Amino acid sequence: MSNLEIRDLHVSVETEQGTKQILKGVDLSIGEGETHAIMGPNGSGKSTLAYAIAGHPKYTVESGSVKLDGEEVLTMTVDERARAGLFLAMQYPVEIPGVSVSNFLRTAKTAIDGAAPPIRGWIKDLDSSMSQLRMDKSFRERNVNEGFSGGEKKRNEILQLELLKPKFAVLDETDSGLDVDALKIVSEGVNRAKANTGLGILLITHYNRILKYIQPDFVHVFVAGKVVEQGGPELAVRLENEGYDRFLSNVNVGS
């Protein structure tokens, strides 16, 4: 059984005012096939956690560990983390001019697996996933995210998730900017990936609405750079009804 273990993680970032500590001792364990939702107010460090796991150079890990199946992730390069089985769906997917969706995905798949997938089987899998995500086949030859709407960018992220088949996926506010129909389609894609591969999911969100489609096993409340409460799906409903005031009354929330 695969496992992603985050222990006492402290992370800082350089700002115009100097070094600022964002994460202040995060402890989290995600097992194979588990879905963990992280919810919290703006500026609590949720996205910092996502980028620290992925290896974004902007963020400095001061102490702690992130281990995937017992191997220390923090000593790996970004590409090594991907090959080890980590995936990040970004809140704001970037455009890659001059690189088609099809070429990008096949190159990524080859890099992760160590060998190029057979072309006929690859095209079949690509077309099947695009069809289920309601993406027209013309997107295969379009440049990655260039001219895509917000919803199309998010579908393209889930297309990558389905085809690259990681062990663990960090979904950073994948629901932001999606209308009801797109939210359902994207959620169905995440659920398919989990059902087909035993994917472990760390889902960062502000809202309970996506959790109606992607059912979490655990919900973690994130405030001021650490987990302050944990529970099941009922906690997300309570947060939607009550907000975060009871956690913030005695806390100075970081950005």
The other form holds:
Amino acid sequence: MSNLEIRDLHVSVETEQGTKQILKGVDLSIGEGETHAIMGPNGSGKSTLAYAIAGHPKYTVESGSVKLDGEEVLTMTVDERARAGLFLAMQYPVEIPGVSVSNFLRTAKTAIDGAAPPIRGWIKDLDSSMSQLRMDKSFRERNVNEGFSGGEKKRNEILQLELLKPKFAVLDETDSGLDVDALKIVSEGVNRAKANTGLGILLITHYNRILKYIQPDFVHVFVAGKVVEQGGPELAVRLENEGYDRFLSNVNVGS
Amino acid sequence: MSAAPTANTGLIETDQHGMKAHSDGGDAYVPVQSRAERFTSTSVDDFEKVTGFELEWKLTPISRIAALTEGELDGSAPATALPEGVAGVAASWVDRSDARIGTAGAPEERASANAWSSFEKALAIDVSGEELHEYRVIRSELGQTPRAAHTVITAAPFSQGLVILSNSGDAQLSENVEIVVGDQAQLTVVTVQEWTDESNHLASHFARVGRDARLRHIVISLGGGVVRVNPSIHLVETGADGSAFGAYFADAGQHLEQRVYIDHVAAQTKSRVKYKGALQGATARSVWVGDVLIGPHATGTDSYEENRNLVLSEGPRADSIPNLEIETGDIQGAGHASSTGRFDDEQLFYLQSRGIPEDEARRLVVRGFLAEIVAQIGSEQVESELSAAIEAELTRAQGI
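Swap state to the form predicted in complex with its partner chain from the form predicted on its own:
Every chain and every other molecule in the complex is listed next, the one we just looked at coming first.
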């Protein structure tokens, strides 16, 4: 059974005002096939957690550990983490001019698997995932994310999730900016990946909405850089009704 | 706000618009000279020795090309491999007195005039077919003797053609290329420089584009010591359309320069200029100057020019100078953009987060950056050769 263990993670970021502590001791354990929702108000550090796990150079890990099946992830380069089985679906995927979706996907798949995928099976997988995500075949020849709408970018992220078959995926506000139809399509893609590969999911969201389509096993409330409360799906419903106010009353904003 | 990383592209948008004042600059400043008023002559004796202080030469390492600007040039027909049996395209070596010579323009500087004064035979390429065919001229055995060359490419009215000048091996070459695009003709001219490091190449291209005709001009400079290719495209008849594309990859010791001039003479003319360059190594150097002149009769014109440079290491220098002169108030559009920046960290992070190692991610980004220009050529064979050549440049640049 795969697992992802985050222990006492402290992360800072350099700003114009100096070093700012964002994560202040995060503990999380995610098992194979489990879906954990991380919910929290804006500025609580949810996205920082996502990018720190993926290894974005902007974030400095002060202390703590992130272990994937017992292996320390924090000493790995960004690409090594991906090859070890981590995936980050980004909130704002970047454009890569002049690089086609098909070339990009094939290059990534080759890097992850250590060998080029057999051409026949690969095209079949690609076609089938794209059609389930309602992506036209013409996407294959378009440059990565260039001129994509918000919804198209998110579908492209989930397409990669399905094809690269990671052990654990962090979905950073994948629901933001999606209309209900796109939200359903994207959620179905995530659920398929989970059913097919036993994917463990860290689902970062501000809203309860996506949790109607991707059932969480656990819900963690994230405030001021740490998990302040944990529960089952019922906690998400409570947050939807009550908001985050009861967690914020004893937090000094900006501290 | 969530703490998603913000894009840090390192882009430096230049706010230098070149050496001339904007036309809205009031009466305090009178431009030294309009591009249209620049002196031209086909005789080398009409130009002073190059000192390096001239506007045309001040960004060029003139000591490396003195043999071409000041020396005597071998004017005999250069070793050139011409394809045979291409439908609708004919080529021949013609005398200096041929009527086609001098129809598209005249030298504006000494190296160009030196070549014009020296050449004995010109290569005349006539495109007459209405079906599109590719005509590829290969020069790979020019040697180290300083020499001159002259080429006239003529596209008959209504014709279509793709003419590719492929250059490799050694060369010390100063040349002029004239391009005449007849009414409603559609012509693409590509010049590819893959010279050795010991080679130097100075080229002036002069083009006249006729009524409702279209010229696509593409410069790809990868190899050579000093390579300077300056296309001047004159949109002389109503509805003429000119595009100038370029891609260059400068390594240590290379100076790759291109001065593009788009001259909107007639009404309803359209132009697009897009040059993209990558630079690697402390002494890599590139120069792009983009002059666009919209003349007093060029009403309803639409023009845009841009230059993008990607700096891959510490130390290279890329000059990027767009100049826009507008002499009529009635235009559809006229714009320019220029940027010189380092790798986009967010692009690299994105690719790496998909398992792609950093060096491969960098290659992918640079290849993609230049691929946009290469894809304009329209020849699968040449495009795939150039992709491989760019790949080789990248691999060499990374020392892998």
